[in-house]
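Here you get one chain, nothing else, as structure tokens; it is the form predicted on its own.
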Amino acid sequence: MPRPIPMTFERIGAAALLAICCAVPALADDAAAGMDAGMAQATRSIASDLMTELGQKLKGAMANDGPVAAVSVCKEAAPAIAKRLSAQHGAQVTRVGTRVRNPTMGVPNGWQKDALAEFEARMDKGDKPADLEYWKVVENSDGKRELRYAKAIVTQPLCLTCHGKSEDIPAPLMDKIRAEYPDDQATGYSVGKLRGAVVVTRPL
């Protein structure tokens, strides 16, 4: 496969970047086995809302100031949106990564690591990224039932602008990433690789 061509700032379209890199892949139509269809769709909608709202914030930053400014916006906006959605829905909503950029919300816990591992295994078997969802109902440490849901985020071509090989990321952008995230691990991805997941935990 030819090596991806590094993206320059001039070649990055804000709308395209957001549509490809920041949107949750299309939701599957079938609900989880044994799951109430309304609950399933509502949970999917929460995950979608996180990425949609973040995309709107990034769109404004990209249009006005470019990718370097969008790094700071993402750092501040993503946790704030997740916190508000969590309070609004009485849930825990976040994004996690296979490699962590933002330790505020990117570090997967035990079950989220299981979800990511399941996604990797399914992708290796040829499952479509858009179909990758994880559902589980468990009894938590308080003895209460909760729904755990994850939706895969898969690396697309324009995602390489910020998550590709370090040497292919424009120097001003790489400097900004390092300044905002001194312990960043979220580079070195290639197209089609699992980037992470949107995760929702809801009490039942």
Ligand code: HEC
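Return the form predicted together with this ligand of this protein as a structure block, the form predicted on its own having already been given.
Only a single chain is listed, so you will not see partners or other molecules.
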């Protein structure tokens, strides 16, 4: 006869599971299998650090120097912050768009397009945009396991200044955007629409 497991052990087991699941909600099974809760939390922080730092820089520049000058701040700060966080964490961090302003940084690759499509579909079903995340652990072309994470970026009122309908953007600002980004596609958004995602790729 196998010895019955005392209740207390089951309870401890359940509590541990609960702790893991609550620290990392909504992780897909395949992602959860390849990564611990600490890794997931650290990856989330990289993405939120990028958005927080950039948001502060952008708001400061808009308030102090106005939107035309803020375009240059975005142009310098976004790649610089992404580069620093990437080096700091041994990861690749960037922002991608559903339509893109900076074609050298902002174009989603294959899995990032999948993540954006999944976010759009979930928003159509009524999921809250701010909660949308995508996780996957895959073997890359070098046979190494890597974690792929995306967090939805949703259009807010402030963003419309530079990403709203082009006819609503004041001429001097639109001229500046066109001068810096001749191939700009990133206008025509409205509040609540998916603007893009922060994407993080890290070796495991």
